[in-house]
Structures are given as structure tokens and as C-alpha cells.
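Just the one chain here, laid out as C-alpha cells, in the form predicted alone.
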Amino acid sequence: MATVDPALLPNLVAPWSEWERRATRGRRLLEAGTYALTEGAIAAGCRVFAGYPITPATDIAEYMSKRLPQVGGYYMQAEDELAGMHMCAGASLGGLKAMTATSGPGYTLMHDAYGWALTNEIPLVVVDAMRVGPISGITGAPGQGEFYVARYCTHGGNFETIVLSPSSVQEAFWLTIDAFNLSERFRTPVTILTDQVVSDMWEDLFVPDSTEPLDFVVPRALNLSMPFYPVGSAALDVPPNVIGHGTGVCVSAYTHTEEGYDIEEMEAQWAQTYRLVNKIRHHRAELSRYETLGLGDAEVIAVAYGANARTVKTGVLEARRRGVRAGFIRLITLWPFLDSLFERDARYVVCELNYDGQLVREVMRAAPDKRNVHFMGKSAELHTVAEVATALEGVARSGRVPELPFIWTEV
């Protein structure tokens, strides 16, 4: 019998990896990505879901309407993007887990109401269903040109977000549970910033027994007390803040007090944005999910996150029995930037869908020398096999990215 190279199996550091071993009951379905983002949502206890359909996020919409009403939840249809936002805002501030999905024009129209519920530590999770641009572009073709907007996804600066992406239906399903559970203990919008592909494919699907509640799902709590935040503190698992039930907070755009009205003093701004940007800073290690394969010999290391991972870590494979001594960096996290994975001093191949380069920024800065950080851009169609070992060929033994058609690699 053939050996596995252990070099060569991957490294999954995510928390679903343990929740598939809990969760032993359930059904085998054949689904799409958007069907496992919805039953995601549900098995995480959310009961609100208020959006605009825009494709291809719009199946998220359509099984939200018919899933919620059977769990108590409530659908609503809203007129734009950013009411549905501020929707999903005001029913999680009255004690209900929420949800919204959209594709890159909607999601920045978003960012008024996304920048409100950072403010106002407010937990509700948004799905981005990433199509190619500019602006509306091609509504069929993936794209990840939101790899920016998701981390500064309102005006003003002053904080941090919390952003994931899956790159298979199966991952999408607990990643959403992930993001539910991580929206509940930072107190914080989650961005699940996924992409036309892993959304509208179809593919194998384990949805664990709905009768038996998960263990591992992260329950509402509610804040009934002041303060509105914890001044000087970057703690974990405070409780959300909750109206309605004789807590009397005021809910603000503006810098506000501890207990949660509107102030125009620096020592509030400082408190308030010490909490904003450290909640998340401190609590980096919490937040590592990605997967490795590879890293031990390689001398050249492909870097790519969602559906286009899949291709590239095909790639590596490929580049490997080319005698090329490859590895491979999927980012399950995309912010906080895990800048720990790029400290080893090799050359990188950064694979995304787009021209002008995101992540690429973020892998030359985070890495020893930049200048060892290739770039291999790539619109609309997902990078091949043959494409992606034949750059981490060139890239091992000539030092460059060889021209190849659709391929940029200027940055």
C-alpha cells in the first residue's frame, strides 16, 4: 500500500475540526453554499434575517423566508441594503441573534449602518457573497475585491473587524456557526466573506440533528446592567447590551460614555476606542483559523483564501511532483491579518481574484522581504492546476511569476 508523505497532509487549525467529531447525528444532503450558510445561521440560533436580494446571494434570502417562520424566527424584506443592515442592528440590540447577506455593491452600502454597530458593540453576522467588479461587473463570475472593504468597513477608523471566509460548502456550514459564536463573545459585526463560487456550487453537506441542540453554539446573553461598555478593558465574553428591558442606554453614533450617552471629552474617546481596537488585538490567537500544507521543506509557499484555494492547493500538489518543494497557506481568517504564518524567509506566491492586489499588501508586509512576495491576479475564473504550478516553478528556479494569459502579476 502507497504511502502519504506526512509533509503533505494538511494542517487544519479551525474550531469546526473538533465540532464534525461532537456532532455525530445528522443528515447527508447534497446542497448548495448558500443552503449551508442558511442552515448554519439557524443551527447558531439566529431568528432575524433582514436583506435586499442582490446575486448570488439572494438563495440566502429566499431559505431564510421559508427556514425562520418554522424556528420562530422572523424574515424580513427590506427596501436597501443599509435598512437591512440597521434591521438586523436594532433585532439584535432587542435580544435576537441576527443576520444579512449581500454581494460587494450592497455590502458597501452597508457601511453607515456597519460603522453603528461597531460603535455600539452590537453582535449580528453579514454575509458577502463576493462577485467580480468593478461595481456590479459580472453578477455569474466570482471575485475578491472585498478583501479591504471587509476590514475598513466604515468611516472614521478607530477600530478593528473580524472577517472569515470558507472555501467549501461544508465549511461554510460551521464557519457560520463559528461566526455567530465569535459575534456573541467580541460583541462585534462578523463579515463572512465568501464568493460566488463556494455559494452557488453544490457539494456534499453534513447538517448535524436539528432536534439536539450544539453544544458549542454560544448562547444570548443580555446585558440588563450598565456599564454600556467596560472602560479600560478589552475582556471577552461581556454580555451584549440589550433595550427594552428598563436598561435605558442610549444607542449612538458618536463617541459615548461608559454608560452609553453621547460625549464630546477625550478621556471617553480614548476608553471607547481602547475597547474597539483591543477586544480584538488582544485576543488575536482566539481568532487563527487557516489551513497549511506543506510548510516543513518549501521553498516556495502559494498563499489564497476561498473558493480559489482549492485550485491553488491542487497546484501545489502539482508543483510538487514537478520536483518544485511547494507549500500552501489558506487564510480561514482574514482579519485580524495573521501575520505569524508569513515570518518563515521564503518566496510567496499570493493567488486572488483581482488586478490590483489586496491580500498580496498584507503577505509583503507581514513577510521578511517583500521583494521574495510575487503576485499572480486573476479575474473573474479561478486560477488552474496548470497555472498555478507553473508559477511556483518559475518563482522557485528564475525568481519570477512567467507571463501567462489573464495572469498580472505587477502589483
The other form holds:
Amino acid sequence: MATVDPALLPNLVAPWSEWERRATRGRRLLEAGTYALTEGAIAAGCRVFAGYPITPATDIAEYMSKRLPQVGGYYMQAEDELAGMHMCAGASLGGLKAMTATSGPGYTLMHDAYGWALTNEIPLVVVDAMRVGPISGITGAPGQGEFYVARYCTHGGNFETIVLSPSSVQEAFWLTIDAFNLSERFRTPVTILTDQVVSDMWEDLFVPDSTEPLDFVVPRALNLSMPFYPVGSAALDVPPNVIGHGTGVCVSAYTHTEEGYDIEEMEAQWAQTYRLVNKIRHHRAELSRYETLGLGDAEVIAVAYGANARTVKTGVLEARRRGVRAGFIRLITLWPFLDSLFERDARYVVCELNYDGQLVREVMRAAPDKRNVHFMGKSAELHTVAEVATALEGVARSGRVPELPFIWTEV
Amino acid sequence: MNKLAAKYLRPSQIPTKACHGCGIGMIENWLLQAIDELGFDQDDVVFGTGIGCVGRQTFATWGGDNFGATHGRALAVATGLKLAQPDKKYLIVVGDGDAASIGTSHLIHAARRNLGVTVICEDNMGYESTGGQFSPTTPSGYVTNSSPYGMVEPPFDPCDVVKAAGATFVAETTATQWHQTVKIVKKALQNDGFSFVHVRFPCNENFGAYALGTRDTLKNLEWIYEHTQGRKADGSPADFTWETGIKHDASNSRPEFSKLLRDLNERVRADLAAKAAATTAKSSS
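Starting from the form predicted alone above, please write out the structure of the form predicted together with its partner chain.
In what comes next, the whole complex appears, and the chain from above leads the way.
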């Protein structure tokens, strides 16, 4: 008789585990990740998209150009990604929810706008469909090279960022709504760090009917009075500022006062930083999204995110079949980093799609003993189930990832 | 405080941090005259700036809604804003760095789209807030702190660029032409499309001191005046001449950008509704 081992039931901690039960009327489709990202944005109330075509995010722009006019929204094809994200910031400042989508080369260009939107607390969503690099790399192959870039997405320091990563087409849909909600509540740009595989692959997708009231969508509110910038406060749910309602709000690149005009004083710098850092740091629990499996008895835990978390998860199940007490952590919130997930004194095998090792460094920092954190880097191709199972077996039995072709273990 | 400043500006930001003798405050006063003569209130106008002398000294001086974009991107921000708030007048006050160098691609494409904004390019012929380096509008041969042997590059005229790109109103004036500038800005603000007004003004501290050898405001203004006349005070010909005045006026001759997008929406939604009605009729017959 077949039995289900409760230890092997995935445990998903994300708001959409509940949303899925509430939204029942809709269409079941076979669709691409880019379609899910687009429909998720529209369901979240996004009415402006401005971007520049780039593989593998172009399909989002194309879907948006078709869908937005149908729902009273606006598609703009910008002259470059710098313009694209600034246009989105402008539209959001005018009161419309906005999104842009790109890949690594465009994401780098957006850092100028990212900093501007971040310091001015402008809600918007940026999708980065990562491909392998550096620079143009291989346009049709997946990568995970922007883990740190997304955290430090602009210069100057003194800020925290919110970065989420989906691993399926369906999750891309819900997570996009979540990203919009968080951007409204935290008044900050949110990055969806996806990859070429999740963007391009076609999967089962449920999209709720547009007539279905999605009461979990956070509507745009307008801040019509002072203070425009609650500097020195970590408060959430402060309505975003709006230009065009005659409030006298000032929005700029400078360190600002509560009114928004530029000021060159230590007190102002301190108060602004307190706001930008602590509105996120002080609300980590509300930003915590992840999936775990088999942690009950695990001595070796595979860690991954995005597309390759799928093969890594199957690799964990295969390792358990081989008798290894293996567990699995899939990060959905990449930033702020969920340190508390790594408190357990176990061995960690961090699987990511780059050879240099990025996520692994954060796990080393968060885990009790960094000597028990192993790296399994691969580039341009997902980890195979066999590779993951073999690596977990090797770590469980001999304390190291065995030599495997095209796998990098040195950090 | 003068009457216009009291009516339109933010008292905490006046006077600006501009250097002694800078032309920025004077030109802003002229912009206020144009706004006042057209009968606009604070709430009718959104004031956008960039980075550099012009961005920093004018940002937040406007008493209504303001934005100061990153360097060069004021027009990209304005493009998004205009969609969300199409009924406002947008006064985008930027320098030669913002308009003619780091943000030129946005300038060109805003002109091409006929975005409904009025760009006032206040040109002090160099990067003066960083200490006086040459810019794409510094006249050839002139000495700046990054062209100690004279600038070797040829400059360009931003009016030619935006006209070629499709701007519907293009004009050039200088800080020596008060009434003409007010008249031109009024016309620019009445174009429901992309208007570009190029205004040269003196910088005493850098361009004046290094290129012209004087920090005297009047001498620097006189140098600008000579180059609008084509001859010096002593009657000898100037080394070059700027042609000022309205260079291109096709105001309200083609649809404004945000209107194009709104019209597209209406067309797409009308088609959708017609299709839905046809499907309903078919299924009920």
C-alpha cells in the first residue's frame, strides 16, 4: 500500500498558498512564465509598462502591449532601460501602478532609476529574467548572476531591498501580485528575480476571472498631506506620494526632508537612512517567503531558488531514496535574506547557476559553521537530479561534494 | 520677496543657493512672469528638473509639485507622469548637461513623441557645478577647466537636434533678452506638444572666470549680448553668432503623445466591446 511520508510534504510559506484556495473561478491555461508575469501584474492593478526589448524578457513587453490597452493601461517602448524604469517611476508618481521587465544587461542600466525610486519611496515592480553572463553571455541560457546585484541595485548604500524569485509559471503569477502588494505597502521598488527557464517555459497556469474580486490586492492609496517622507520611522502602509494633486510634494535624488527638498545635514541623512533600512529590516517576518521539505530529520540540506530549485528538489527526494537524510530549502524571498532559515546545525549544499558563488556566501554567513556550507555551482544549465543526489550523498558520507563535470565547488 | 515669488515659490527655498551673479534666478523670474500672464496657478504646473547648477538651484523652488530627476532623466520621468496626469502643464527646467549631453536620447525621443511638456534648457555652456568643464554647447576653442588648451570638439545646437527629431515648438533666447524670453515661454506653454526653449546665461564663477577671464556679471552678460548681435561693443565682428528667436513653430499641429495612447485605448476597448456584443447577438439568435 502506498503511503505518504508527511516529512516529505513540501511546506510553502507564502501568501498565495491561501490566495489559491480563495480564487476559484478562472481559466486553466498552458502558458509561459512571461505570460504569467504579465497577467499577474494586470491582476495586481498594473496599468503602465515601459521597457526595452531584451531576451528573455521581451515576451512580457509584447503581452503587455496587447493587454494593457484592453484594460485601460498604457504600454510604452522606451529608448533604453534607463528611460523605461524612469518612465515607470514617473507613472507611479502620477498614481498608476507600473512595471518594467528586462534581463541582466538592462537591469544594470536601471540602477540609476532604481536608486531614484528607492530613495523617493516610489512603488513599482522590476522583473529581471536572468540569463548567464557576464554581460550578454548566452542569451537563451539561464543564469543566477544577479543575486547580489539585485540587493545592491544602486550605489551609495544606506538602503535595503526586496527581491523575490518564483520557480514555476503558476508561482510567477501569484508572486507578481505579491510583489506589487509589497511595493505598495513598503513604498519601494520590488525586484522579481526570475530566470530564462521560468520565463520561457510553458506550464499549467490558473488565472482567476477578471470579474473575480481579488480582495488580497493592495490598492493604490494617495498621500495627500505632510509628512511626504516619514523619515526616522519604520512604519508600513504609508500611502505613496503623488504628483499632480497640488500637495507641494518634492521628489528628488538628494537626501531629503519630510517635505522632500534637499538638505545637507547629518540629522537628515540619519533619519532618511533609518527609514529606508528599517522599514524593511524591522518587518522581515512579513517578507518571509520560502518552501522547505524533509527538514525534520535532515543532516544535509540542499538550498536553491528559481528554476533550478525544481531539479534540486527532485534530487533531494532521490537522495532520500538512496538513504541520505536530505532536506530542502527553496528561497522565494532572496532579500532581505532569511537568516533564520539557516540556524540549524546541519550541512548545507548550495546549488546555484553561477560558478563564482553568490547565494552560498550568504548561507555561509547565516549558518552556524561556514565549514559545513558546500557550494555546487553550475552555469547556463540546470543541475541534474543525478548530480544533486550524488552531491548530497557525497556530503552526507564523506563531508564533501564529489568531483563532477562542469560543477564548481570552490568558493 | 517679489510678488511673483510670493505667489508661486516655496519660501523656504528662496533665495536659492546659486552663486553671486548667476543667471538662473533671473530666468526663473521670467518663467514666473510667463506662467502668471497665462493665468496658471501653482496647482496647474508640475516643475521638473535634473542635476547640475540648473537642477540644484531650481529644484523645490516651485511652490507646487516638484521633481528633481537623476542626471539627464527628467524627460523620462515626465513621460510617465504625463500619462498619469495629462491635464497638468509640465515645465522641465534643465541645464546643457541634462539636455544636450547625458539626457540627449530622452530629449530626442520626447520630441519625436511630441510629449506635452515645455523644456527650458538653461545653458551656461559647461559643467559649472563641478567646477567648470566643457560641455557639448561650449564654443570651440574656449578654455575651461577640462580644456586648458581650448576645447577641441565642435559644439552642437540643441535646437537643431530637437527640431530634426520632431519638436513642435523650438526657440532660442539668452539671459540678455527679458521680454522676448517671456513671450517665447508663453508661446511654448500654449503648445499641446513638445516645446523646447534654449536660454543661454552667464556663469561668473567658472565659464566667466576661465573662458572669458572675468567674474564681472555685466561683462559676462555683455559677451553673451555680443554673440547674439554678431559684433562686439567696439563694432568689430564677434567670433561667432547665435541666432535667437523662434526657430520652429508648429504648435498644436500634431497629437500629443499621451493623447495618442489614450486614443489607442479607446479604439481597442471599443473593438473589444463590439466583438463581445457580436458574440452575444450570435449566441442568442
